[in-house]
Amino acid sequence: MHTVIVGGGFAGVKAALELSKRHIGKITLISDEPYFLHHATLYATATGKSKAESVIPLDEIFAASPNVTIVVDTITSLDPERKLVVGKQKSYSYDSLVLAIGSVTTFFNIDGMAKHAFGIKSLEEVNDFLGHIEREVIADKHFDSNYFIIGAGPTGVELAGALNEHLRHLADVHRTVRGKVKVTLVEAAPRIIPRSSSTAAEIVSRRLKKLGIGVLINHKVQALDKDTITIDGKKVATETAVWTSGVANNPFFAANSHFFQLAPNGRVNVNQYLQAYKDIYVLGDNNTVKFGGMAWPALDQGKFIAKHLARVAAKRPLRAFRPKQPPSGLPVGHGWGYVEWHGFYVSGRTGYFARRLMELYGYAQLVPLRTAIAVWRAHDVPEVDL
């Protein structure tokens, strides 16, 4: 039995070690890049922090794996008659496909947004905006006076507090007048936050506030260029904003549309057990399993597949896939967070270490746990300094 992975975040590098695990066939992950990245923390990344804690290289996850073959590709199409996917390198053949290729940006079609916007989705966007701050503080000596963060989400939110933290630590280390500097987030609908509780929204919208970052909801942003920002027809002065808002099911379903149904936000439709085609399952942010979109909701997925294959191939009764609500929660500058869960929630320091040790379990999910602790911890550990 051969099973092609495609994806290397946390629903296609699960099921690959749960594969493994269960010595089930010969397992192929085919991934973009040769490292895991942790998107949840890439807001720390781009703000100073150590990339220890978001990015893991797959050949080291998959050390103590030898039955699965880490593959650096991009796929492309497929051919479901000859069980075969084709990427740009070469095709591949399979038993078994597992899809789990993530989301896309998409900007909505704002004039000048993909031009002119930062972002922190991948490690080069956030080297791209770990460049910009340096090439502000260390070659110009100055800030912006408005830093923009587009998305109020939890991403958004995120950025806002380890940034506003950001420039005052550069200010003092380069003994750089940092002048009148805000950070503001701009959210379209009417609150923070918007897929969280309202609860969440009016405490992490008190703390905001207490750091002296701007919120502006219920603003559009209308255009973006090299130094100004336009939003609800007011231009504002700014040489960084970044975008966190927006993202879109992976083209590569669309292009492939004969194979799967899509639902209307462009997610694909699957059954019981995640099969979106004969001997094909979609796994993560590309299905519209409930809770889609989230670390947690991704491990539980692609733990199921693994399970799932071993009783086909054993020929057992099958079981269907039972999404779980995951708790949920952000950390807003440093020391303080917000989870909660099925109701309840916990902010403050309480809020920041409940926070901390989601993360922790996260990575234990994908490497040992003294391996796990190492990159947790890295997050403590700042790069050298600008």
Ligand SMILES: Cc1cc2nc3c(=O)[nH]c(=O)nc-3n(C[C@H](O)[C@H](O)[C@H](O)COP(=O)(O)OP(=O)(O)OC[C@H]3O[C@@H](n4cnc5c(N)ncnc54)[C@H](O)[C@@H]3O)c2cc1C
The other form holds:
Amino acid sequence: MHTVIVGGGFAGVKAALELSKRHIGKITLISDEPYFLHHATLYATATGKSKAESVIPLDEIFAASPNVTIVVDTITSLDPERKLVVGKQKSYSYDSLVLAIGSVTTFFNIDGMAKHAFGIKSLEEVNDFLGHIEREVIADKHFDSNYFIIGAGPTGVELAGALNEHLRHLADVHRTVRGKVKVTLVEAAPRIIPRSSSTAAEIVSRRLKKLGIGVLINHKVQALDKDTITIDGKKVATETAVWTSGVANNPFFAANSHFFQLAPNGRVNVNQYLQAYKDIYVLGDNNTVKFGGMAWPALDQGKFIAKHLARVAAKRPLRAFRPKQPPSGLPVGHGWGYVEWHGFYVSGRTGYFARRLMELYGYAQLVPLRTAIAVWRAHDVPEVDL
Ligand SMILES: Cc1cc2nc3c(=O)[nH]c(=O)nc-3n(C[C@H](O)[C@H](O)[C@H](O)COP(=O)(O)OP(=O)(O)OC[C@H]3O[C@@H](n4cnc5c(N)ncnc54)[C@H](O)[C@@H]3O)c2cc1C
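Show the form predicted in complex with this ligand, please, because up to now only the form predicted alone has appeared in this conversation.
Up next: the whole complex, starting with the chain shown before.
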């Protein structure tokens, strides 16, 4: 049996590791990058913390899994009749195919956004952003008066807290006069972190206020150009706006929609075994399963699919996937966090440690504990002393 897994993210890596442990046939993991990206810490890497906590080479993850072949290629189409998945470099035949290729950023056609906004969804975007701050603050000894983060979901809020601290740190280290520098979150919804509870929004809002971070809720960004942002018709000067809003399903599924049943949000409908088509499974951010769009549910689905394929191979009775509600948590500046789960929450220093423990748990799902601890501890190491 040959299982081809596409996507070296949370769901794909977990599926490959779990399948590898079960020794069922040959496993090929195809991903368009040679590394796994830990999105939850990209806000920190984008503000000067170590890359080691966000970027883990796939070779390292699978060092002890000789039955997993890693291929770097970008998958573009499918031929289910011939059981082929087609990449930019070649086609790959499969007995079972697992697609876990994550989501992409969408800019809702906002004028100039795709061209001028920074992002922190990929390593390339993170490097661009770091380069911009380095050029501006270190080389040109200049701060913007306004740093805008568009989207006050968890990523935007985390980034706002970290960027605020990073700019202060850079001003101190490089003895640059900061003047009146303001980090502002802009959110179109009536409150911040709209997918979390109202308690979370209230407590986190208080924290942002304490840090001096501006929050504009119910405000729409209409345009962005090189040096101004337009919010509700008003132009404000800035050379730094980071887009953390808007995700859409990977365009691969719309391009191959004749094989999939797509929900109105573009995600793929799957059955109780996460199956979307004969011998094709769709996991993580790509499907419509409850609690999607988060890392732990993607890990759960990766684990499930390995067990499922083992049951199929052994002709044992099948079990349905049961989604579990994950905890959600976010750090806002160093040493402060908020975590909630099933209606309970912790905040402040305890919240920060709870969130850090969540990160450790996530790493330990992917690499041996010793490596997980090393990667986790990299959070406290600056990448370069800017
Ligand atoms: C900035 C940011 C912060 C986040 N913070 C949190 C958080 O704090 N907590 C949380 O629970 N969730 C968080 N998330 C969401 C979480 O990261 C995702 O839900 C999770 O990564 C989904 O896992 P996945 O395996 O479905 O996709 P991904 O982890 O995105 O993996 C997709 C993989 O597919 C590869 N790929 C894409 N297209 C192709 C192709 N055509 N061919 C081959 N390979 C391809 C990609 O390179 C990637 O390796 C965050 C997301 C972002 C962007």
